[in-house]
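As structure tokens, one chain now follows by itself in the form predicted alone.
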Amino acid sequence: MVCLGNICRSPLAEGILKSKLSRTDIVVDSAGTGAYHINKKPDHRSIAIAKINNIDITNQRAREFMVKDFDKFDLIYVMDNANYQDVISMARNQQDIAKVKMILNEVFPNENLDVPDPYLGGDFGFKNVYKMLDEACDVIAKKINSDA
């Protein structure tokens, strides 16, 4: 899960998915393609956000998203389109790129629609970029159960 700072949308993304992972051979992780939060706690608002619907992401940390996470992971969601040319801009070749996905495309496929950045607004915000995030995840879960 990618977003620009890895304080707001990816963090919750992470802890959404992995809430809904009944997997335990999967690993989800975020990552920011800027560095101006890392090893920060996320953004006291997508903590509180998770908290009310029964996620802790508390303990995570912010990181850069780097290329051996090309390596690392199958699969890339990045959470809008700015996030998906920083993204693609570091791949190495295509089996990269094709490991990049928009998050949103699980729920509306081929739109390329943004989870708006939720950092400058107020806790509203947040709660919509949840709503989102839970609608991708849960998508994003039954194929990944369905593997098992």
Ligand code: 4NP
The other form holds:
Amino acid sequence: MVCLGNICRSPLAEGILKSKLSRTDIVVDSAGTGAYHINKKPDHRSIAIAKINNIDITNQRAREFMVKDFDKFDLIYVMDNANYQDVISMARNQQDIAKVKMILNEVFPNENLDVPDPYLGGDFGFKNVYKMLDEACDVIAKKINSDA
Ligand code: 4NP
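Mind pulling up the form predicted together with ligand 4NP next to the form predicted alone we just looked at?
And the full complex, kicking off with our chain again.
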């Protein structure tokens, strides 16, 4: 799960997807394309909306997306079009590029919709982001869980 800061959207996506997976052999992680918040906890508003939904993301720490993530992961979900461009710019070949998906395309195929960056907004933005990610992660988890 990749966003810009790895403190608002992708930590939520990581926590939500983990909560929906029944398989224990799947590694879910998150990262940011920017280095501003390395080693920081998720934003307190992401922690709060996760907690309301019985998900604990307090132990996550921000890290930067790295080229070796293309080797470590089969699927790389980005939150918005800017993240997509930033991640694709690090790809080494078509195989890397093929792993990168816009997360809301799971719900709205081929529309390339952004999960809006809630950082500079209020709590409503985080509630909205949570709902979008919850729906997308439902689709992803159903596919992975049935793919045993
Ligand atoms: P995120 O939100 O990409 O969802 O973690 C942001 C957090 C911080 C900044 C931008 C986006 N920032 O510019 O500091």
